[in-house]
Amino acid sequence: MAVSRKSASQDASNDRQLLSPDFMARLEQLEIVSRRIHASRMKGERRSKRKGESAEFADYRNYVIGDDIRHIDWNIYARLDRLFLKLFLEEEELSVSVLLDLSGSMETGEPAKSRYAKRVAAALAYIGLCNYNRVNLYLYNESVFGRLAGLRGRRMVGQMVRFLEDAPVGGKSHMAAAAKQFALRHTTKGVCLLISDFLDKGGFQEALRYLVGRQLDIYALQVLSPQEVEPDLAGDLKLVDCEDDDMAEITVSRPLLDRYKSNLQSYCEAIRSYCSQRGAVYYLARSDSSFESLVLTYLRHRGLVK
């Protein structure tokens, strides 16, 4: 009985934390992968395919006038009487950004979508910090209202977690305006994870165009609550939009629920198709699913982490 009580207490504690110690230990085995090679102004720990300066040898090439003579291999010159330059792999920094929707609709559902979204954001940021990537977090509703950018190294983990834990949820959603702000502020190429329920009256296409225009390696994660996917409603109802208080009086019937599910499926498929045509990766997650499995299994299979 004592073991059982301890386990239940530990599980409850883990649920309250964005990242449990056990899960953090598993995340430390992972690293974020970019499908594109991006040049950056600062060196990092991620190995590039470009040739540059590091301790790791890559190849030789013939010396040409103007090359740095410090990189000439004098041993080869002594044997062949020809000048060859030693090339080394350049280490470049990977920029990892999370654009997180914390508008009013993200607070709905049981469990709340915002909590699930924050945990995924924290997990990806933690992997980035452990691998000395440059981590950037942007929070938005109708605009970007919170920003924590340029984090590097494990010592920033506490600040990152507090930033997400304390982030308020509310307000209207305007994904396009937020994406435009992000694109203007964040000119560095790299990996970008957009987390949202995509329930935005302005649509999603314009927002994704701003991100695609920055040539980012984009992953779009749509989070819906189980009540949105499988609504349990019946009878005469007055529905109130949680973001702008718009109201609609409806009579919920089986045909109406079937039409709602069909429309929702079509909408999610439209996002997936739009992303796929532009080289972005789309995934739909329910807020009652395991975010740990999402990170350790799905994102691994889709190549974001390895």
The other form holds:
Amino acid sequence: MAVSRKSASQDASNDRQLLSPDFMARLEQLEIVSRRIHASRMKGERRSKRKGESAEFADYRNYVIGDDIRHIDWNIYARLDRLFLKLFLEEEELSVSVLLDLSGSMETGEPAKSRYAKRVAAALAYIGLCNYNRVNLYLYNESVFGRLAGLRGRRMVGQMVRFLEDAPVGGKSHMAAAAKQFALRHTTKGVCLLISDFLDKGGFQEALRYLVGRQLDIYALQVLSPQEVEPDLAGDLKLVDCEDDDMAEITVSRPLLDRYKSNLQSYCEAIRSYCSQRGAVYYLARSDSSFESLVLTYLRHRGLVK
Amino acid sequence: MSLLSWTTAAIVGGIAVPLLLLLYFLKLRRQERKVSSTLLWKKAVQDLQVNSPFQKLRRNLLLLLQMIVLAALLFAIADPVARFMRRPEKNIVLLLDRSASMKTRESADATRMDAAREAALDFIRSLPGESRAMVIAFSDKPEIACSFTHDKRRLEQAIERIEPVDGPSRIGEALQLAVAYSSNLNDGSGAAATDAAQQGAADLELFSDGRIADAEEQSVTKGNMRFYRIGEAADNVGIVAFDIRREIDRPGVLTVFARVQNFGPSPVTTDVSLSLDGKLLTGSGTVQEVALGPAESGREGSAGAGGGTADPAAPREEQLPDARNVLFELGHEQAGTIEVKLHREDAMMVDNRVAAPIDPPRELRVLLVTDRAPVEYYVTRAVRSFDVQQVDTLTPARYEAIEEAKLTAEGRSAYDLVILDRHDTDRLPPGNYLFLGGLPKVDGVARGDEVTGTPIVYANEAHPLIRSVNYEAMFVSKWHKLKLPGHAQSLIEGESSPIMVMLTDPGHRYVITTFDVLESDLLISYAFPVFVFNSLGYLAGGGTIETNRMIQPGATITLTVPPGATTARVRRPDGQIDEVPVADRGTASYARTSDTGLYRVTYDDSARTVEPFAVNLLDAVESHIAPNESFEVGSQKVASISGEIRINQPLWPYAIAAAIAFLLLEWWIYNRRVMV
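Right, and the form predicted in complex with the partner chain of this protein, after the form predicted alone?
Once more the chain from above appears, this time first in line as the rest of the complex follows.
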């Protein structure tokens, strides 16, 4: 679950831009992997598992009535007097959607979770654009408040980066409402990356149910700040929720800290469990961990990119 | 152990404990901290139930410590004491000795009186609530500091006001007062008084060093007496006797006599000095060194050890007597004040100096009233043999007829001594009279039956008039019984009635012989010149200092007021001035003589006559300061209850110390964040 933090200092030098040229060059080698067969309306550069109409031969099968006779291999018919259909691999486009939580809670932490989340989103979007995937970016807090959909091709990188750079952070978080909006609006199947801290008082289950229901290839990335993982609090405190100004009065003690950490661990484990039971993939990252390492190594190992 | 102020503690506790709890809940000035979400924190808090007040109380060590600190402070406020003695009876009379010996310094900052006050206060604080007590302070006279009351505050204030005086310690009147007040409890109008009275006579609680002169003469018939021995110090050297004389034949020479006694357990050597009008004299013999043995040696001082110096033949301390007489000779023909002082710091300083005013030597004038030639011959001859300036003789008839101006001067008799031979008279201006066979016509004096043929059986040889008079060889054929006032002092006694008496009235001293001198061999005996010498010295003041101008503390002095004066003003040693009204017959009585020192008397206008008199302790009982383990009241031995003065051991300092310790512990824990 933990992510290496050895390249954190390198990230720090590139803080001012979401993606550095060096990192972009390394991302170009990658592509996003979908574990499902998607019927895309548009052909893409991606070699699909689906049999289609590309130039690349895939297989033969017996002719059945109704098949397109243009695909009959007449050479085999001549030799064997039997009708076989020649199958070619379909080249289709992949829909890559990033559902990015930019509620007020994402602005907290040192370094801020929102910045880390934007970088991951930018990196994945960049990979998608480089591979002619259809890239969709959704920003949400209480609802989806920003959308940049249908990006395709490398020439859209600048627009994508500006969109993310300029995206405001704040407001309350309502993941379920945002996921519902996304699910209603985004009918295309594909890969969906949900980036959030999952600290939503409405719960995460409903949101994931909306996404799972769309039969998307779901990746859930939970970003937590180091202050959330290892609180450095002491004394008598009034904790104020940055989103809804809800308050919790605590007297920090060793048992309380232990209890908090235990609860956090249980919460993360609950998300992981929920995701794995529904075919989704769950990641946890700390905002002080190396963002490049996350994308190039960790996500690669977990099969989101290859 | 008991709590003396538990109600106070309960009230304070009732306010303070809820206040502490309230403050505890309100005291948290929580620091605000923005967090991404309170979701997990609230859940953690709920899990621990730390928001529950009682959970906080149960788990918070600091609150526990604060509660302990508060409890300790409340305990201290309740004034806890450890009680070591049994509870006293319900009616208590506290007798506090405030005599001179209670001025003994027991430590650098506390006298024996301080210790007695402290012990009495402790006793009062330990009294059960239903007890009632009264406080009597006594030296030679008792004084009710506080009558019977339940109010401990009043009793404590009364005890705190008691100050020691320089007087001797005499408990008789104090006991009578205590018994009278205890008996009168029945007469109280309130029911409480009756209830208290039913519980029997009051118990007497005596706080003293046990040096009480008249203890054996008293008896305690009601209630019990408990004696709390006060003090430890024993080191004291004091002057116990003092006299100044001018010799009749050498009136310009003063002989000063002082007896110095060591009451301490160790031998001491001290200087004794003589001062005149406050200036230390520097002549030969005016400062003498006296070596004294310890008081426990049991030896009596050598009463006539003249010169005042230690015997060189007694080099070892244990051979020294514990008392010595010191004699000084001083040529001085004016008035002044003579002071003898011990140059030694000891526990009791009030007996380290004595003083007396002296008058210039007087040229004596004697009037003889007689119409009998033998008497005139022998008396005139005897008187003239001493340094008497003027001897006048009048017949009784002439005495009665002579004009007043020739008999009186400034309201007093113009003669230092008037000798009346077989003449009863009421013409008696203030002065000194020697009646030979006659009587002064004053109240209470009357002639009775004639007595013959009985021998002389007793003479008060210690009296200055009889000193060295060979009365045993004197023959008196007959004399008269006399009816006399109770204060008349018998000088020579026959078998059934006095032969010579002395009577003192304000302004008058009468010496009365109840026989006709021609019916005795007095005039022709060797005793007569001695008797005349004594009379001139004692009555006329020739050659001796008037003893009535040197008194003991607490004694009443009678002042002879000049004619026309209406008020006597007495300036005390501490500078205060008392105004004394002049009574009938030109006298004024003054009794506020509780402090030793020189008192100066003026009349109306202070520029006129100044008559000093001195108050000196001169009391061996008081100077013997070592406290008695026990003493006897009548035949009943009263032992001290304990060497320790304290009845209750206050515990509040320990409670305060515990509170401070717990406070420091809490502070340490808070800073170390242990279990915070």
